[in-house]
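Below you'll find only one chain, the form predicted alone, shown as structure tokens.
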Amino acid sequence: MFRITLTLLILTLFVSPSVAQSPSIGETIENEFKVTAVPEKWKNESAVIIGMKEEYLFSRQVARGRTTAGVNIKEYVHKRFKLQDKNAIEKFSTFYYVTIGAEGKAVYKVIKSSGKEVEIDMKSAIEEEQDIPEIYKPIYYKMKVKSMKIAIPDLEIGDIIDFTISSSLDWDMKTSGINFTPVIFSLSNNYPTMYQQYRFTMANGMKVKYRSYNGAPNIKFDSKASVYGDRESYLSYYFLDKDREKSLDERWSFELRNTPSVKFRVVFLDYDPGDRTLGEATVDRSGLDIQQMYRSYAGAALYNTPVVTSLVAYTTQYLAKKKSDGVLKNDGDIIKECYYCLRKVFLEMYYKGPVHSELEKYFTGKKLYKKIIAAEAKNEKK
């Protein structure tokens, strides 16, 4: 026994300390998720979000000791609500959950006013093919997802519901590309939110393009949650938001324009399976560079086709008339009238059919245009 123990000790000493272990997500439960009371100012709200947290881990796939052209994405979602009236009981009587990839699991419990915890058996959950309420959708809802639902019995006013969702997805960059879908979402919810956190941990060779709008918090680096190694490193970034009022359902209120919002995109810098020298994960907060955008799209100004020429001529003629009428007083007026002009052309063609102009011939193509005219003539004879 002593010989076996000594052998294991020697092997441990000779293992390279520079090989980073892959970090895990969902292990830390913040004190904010243990709260049972809500602020006095929200006592008349139907429900209050005590806490919500979404964590994502992006790691490079490894097969037979070699990295491959793929990424594994792990997702962990934790949400905690307090129900304060009958309407909330009705709204939350069905629990929906979404997992990325084919497999995933959810853990759901109800905390009664007495402190008793009731865990719901998720074996009877069934797949939901219809769209689900926004409050249950994770920020990566646009990826390959699977939606489930289950009825929650015996809910009462004052109950706290607490659930977690864990899932993962393998992303093959040879077929799916190296840029993940851009994600943009608002920090405002249908209910007041006491605490929310979003965290992204990435292996080397990746970066996040991140922007915050309308007062949303900036992303921060977490050195304690990061893991370093010569071959692989994992850097962790997060942002917090607290004491957020609910969003108002107004007819002309555009959520992403009027509320604190975040936009980010994960980019894999290289997917060469043999490349172990990729740089550490980084965050790009720079946003759009006007000069870079100009260099990228300057060539479009030289793209000359009959359609472009016709549109330019049509719009120029339209603006000349508006100028003679005294409508154009500043640059904003010019932009607005250009939009109105182009919208008029496209909508007339879409809703009214042919307008029998030279411009339309270019849009529809000569062969299709002739068929349209022939069909109209045939209908007129009837």
Contents of the next structure:
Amino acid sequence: MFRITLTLLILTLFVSPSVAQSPSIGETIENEFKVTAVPEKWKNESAVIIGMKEEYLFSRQVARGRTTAGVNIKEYVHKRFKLQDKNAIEKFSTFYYVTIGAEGKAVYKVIKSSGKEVEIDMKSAIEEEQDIPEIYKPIYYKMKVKSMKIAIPDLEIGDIIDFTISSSLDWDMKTSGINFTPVIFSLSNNYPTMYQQYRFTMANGMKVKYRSYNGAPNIKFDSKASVYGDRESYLSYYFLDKDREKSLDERWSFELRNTPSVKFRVVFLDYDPGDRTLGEATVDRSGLDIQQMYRSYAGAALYNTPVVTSLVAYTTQYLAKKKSDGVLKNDGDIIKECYYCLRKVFLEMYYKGPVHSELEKYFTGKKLYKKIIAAEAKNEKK
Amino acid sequence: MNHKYPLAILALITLLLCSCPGTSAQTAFTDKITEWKTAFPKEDVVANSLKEVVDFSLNANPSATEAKVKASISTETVLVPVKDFLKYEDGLFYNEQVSIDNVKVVNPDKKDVPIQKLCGDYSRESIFHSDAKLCVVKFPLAEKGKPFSYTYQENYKDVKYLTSFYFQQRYPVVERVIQFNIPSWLEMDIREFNFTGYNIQKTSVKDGDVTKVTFTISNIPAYKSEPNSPNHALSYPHIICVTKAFSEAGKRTVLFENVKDLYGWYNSVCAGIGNNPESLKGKVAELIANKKTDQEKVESIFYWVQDNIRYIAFENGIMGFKPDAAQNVFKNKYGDCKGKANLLKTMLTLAGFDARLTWIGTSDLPYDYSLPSLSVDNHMICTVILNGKKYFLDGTEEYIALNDYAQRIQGKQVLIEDGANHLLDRIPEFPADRNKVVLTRKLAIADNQITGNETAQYNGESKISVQGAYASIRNEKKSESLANFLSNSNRNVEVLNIATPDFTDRQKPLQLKFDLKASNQVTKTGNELYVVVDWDKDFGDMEMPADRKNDYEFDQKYYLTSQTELAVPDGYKVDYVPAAFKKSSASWSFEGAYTNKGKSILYTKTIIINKPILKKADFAAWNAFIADINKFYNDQVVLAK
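Same protein, different condition: the form predicted alone was shown, now please give the form predicted in complex with its partner chain.
Full assembly next; the chain just shown is listed first.
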């Protein structure tokens, strides 16, 4: 009996777990989400975000044992707010949410100041009826997008609301491309935030392109949350942010320029969606790839019209003059002058007004410049 | 160029195209374009005709959701673009009781035009969920002058929901017709509203078993959406049809013959509310404990509902008329006007009071209950009768005291439940001084800047609106917003050291005390100081534009009085004060005066707006009034060394 069991065990070890079990999302609830008190400095705020977490799982779809061009993207959003004034009560007394996919759902709890948890019956949520235009029907129906709304009962100042929204979307790389939806946002929210986490778990052959700005945290690899298999692995990356003040509504303040912000996009590594031999999911922090940019825009160089030809000729003439004057000392100067030159012509073409700059003098009376403007005017008449 | 067809065939086709009868319509209105562009300079589309024909039918076997009498409105519009190749867009509303069918557009060549239709839930800002739906219909128009026939049908399952017909549309109409084909078995009353000043022709012709009542008006301009416009019902000509009764096989059945019938239906709907007061008992007992008088008990319950039940409206089907059960509203802590009125009634009844559901049309509606129609009211409150006196409790108001009434319900007739019967009464109407705002300022001049302190006292509607706004602002923005409000958003005025009062008190006037600094109000020229004492210049910017089409509705009646004492700086004496100015009419008045008291100047001002709606006919007089006020405001005090 012992020998049979041992043989079976050895056989099992050799035969079975070559495929890693697909990880799940939304299972780990960090201790930060169990907090009920807010820091003293935020006691006078309308509301405080106690916790906010967004998780994404990108997994390859398999048909008859082979990976396909399909990717399943799962999203899990978890938010927890403390409501501290009437404004917040009014604002959160109705909850609007969107789920994607047949399994899309929302779970909503209210934690009373006594500590009692009340789960809201989401069966009373109302689906907003929308007639989807014919052209979008196949996409919408496939995605099973639902716009829902529900009035939250018995909400009082001091209550904590805690909700999760799960969605699932199938992405066909053949039709929708290998670059998934890009995201850019500020980590400063409408309310002060005690804790926020964003997490990407990706199957082999994917990478998350990630950049942080203005002191936003960098993305980290999480070995514990990653799952390794012989045929397929899932690597998990995340970034955390804590104790973040709310965004300020100030004049001439652009949120993404002034506050800690991140941008990211998950992409597939190769153009061959069926290729399984790609490396592990990784992070790309390199930002702009000059070669890729060149590939993207190289075609534009072939765009040839009288206006473009004139512009190129005129810009070249202008830069040659500048160079002979000894003004252009390096590549940066050339690019800068090239930009100013083109901007001036562009603005005068489209806004019909004089642009006062040091180029003005040089441009006035130039034959070629007049030719460009005339060519553009002719084009417009057409 | 390659010709696919021989030239002869092409010539024949061209000839045929030019001679087909449909093309004669293509140019039918080209000669009208110049005239229409002059008459309606801002419009892209004109309807040469718009006709609605209303037919009625008896439903032999009505289903559970249908009534015995049904109605249908067939609408045909001949749309003529005044500009080339526009895309026309229209919104058709429907709901559980009304369906839209047979939408069709025919071009000048008598061919069907493809229609883009996008239908879905229609959301109004104040309603969280209703059965109201909207179909947005889009179709292309051709060259200017070419007419398109646009037709559709609205089918009413129950004639009681057929109510208002307005003459004006989003576009001008050359000939507008509304025709009722009233069969002999139907008794119908057609009520006319705001017809004065409009040349609307009415004819009545008997055609066999049907009486055709037709209203016609020509060259009616488009409705223009403008800020502070009163509700359409108050000023635009319209018809409300009252279907009184019908006869079938010799039996006469009453529908809405008078208010008794209307109440009967409301009462039958409310009979199915399903109140279960058990869960409310504890809260009611808690609220009235330690309250000595009946009035205190009523106040306690009324204020609790105002403070704790949020306004979230569900108007899905019959829920547009039937209040949600009291226990649901109590548990959810939200409800609409009906839910709040029913909760108040149930709680007050538990506390031993005579409380009743009450229907009312707000100031948005010009009707009273002599009109037995579902369009007569749009709101529900609760009436409590204490020692023979009726108190009207509007649960949707915030910070309103018992026996005080918001502008929107003042003077309006109410329909009060009384078992199988009903009562009619009227909400008291208050003069403008209910909303009195009293400002008292003490000012001094130092370094060409005005400094001082102010006490602002708010009453009535003024007080309630400040309290409501303050409560709705985010905690961390309250101070900044309050300072902004007190300075009238004037960047020259800095408000400091605000003594924050109790913003929740319903009984006492709201009083705010603060210090202020005003810049750029003093101009020094040689030995003289030119001083602006009244930088608020209330109503100074309220001139009505010459091209305004609608009456103007103020937020409330106003009674604004201020008293400012300006200390004359050492070394200066009063050289000049503007002459006193007084102007008054039945609807508005202004009184302003400066008094030289030697060491100080006393400036007093009182503005009263007695009527909340400024009629278009009064715009000229109003603008002259504003011009006179501004003349007074722009004169300055002069102090000299």
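Here, rigid core means the biggest group of C-alpha atoms that superpose within 1.5 Å across both forms. Numbering follows the first chain given and starts at 1. Because the structure is a prediction, the values reported are computed rather than measured.
Novice: Please determine whether the C-alpha atom of Y318 is displaced by 2 Å or more between the two forms following superposition on the rigid core.
Specialist: Yes; that C-alpha moves by at least 2 Å between the two forms.
Novice: Core aligned, does the CA of P39 move at least 2 Å between the two forms?
Specialist: Comparing forms between the two forms, the P39 CA shifts below 2 Å.
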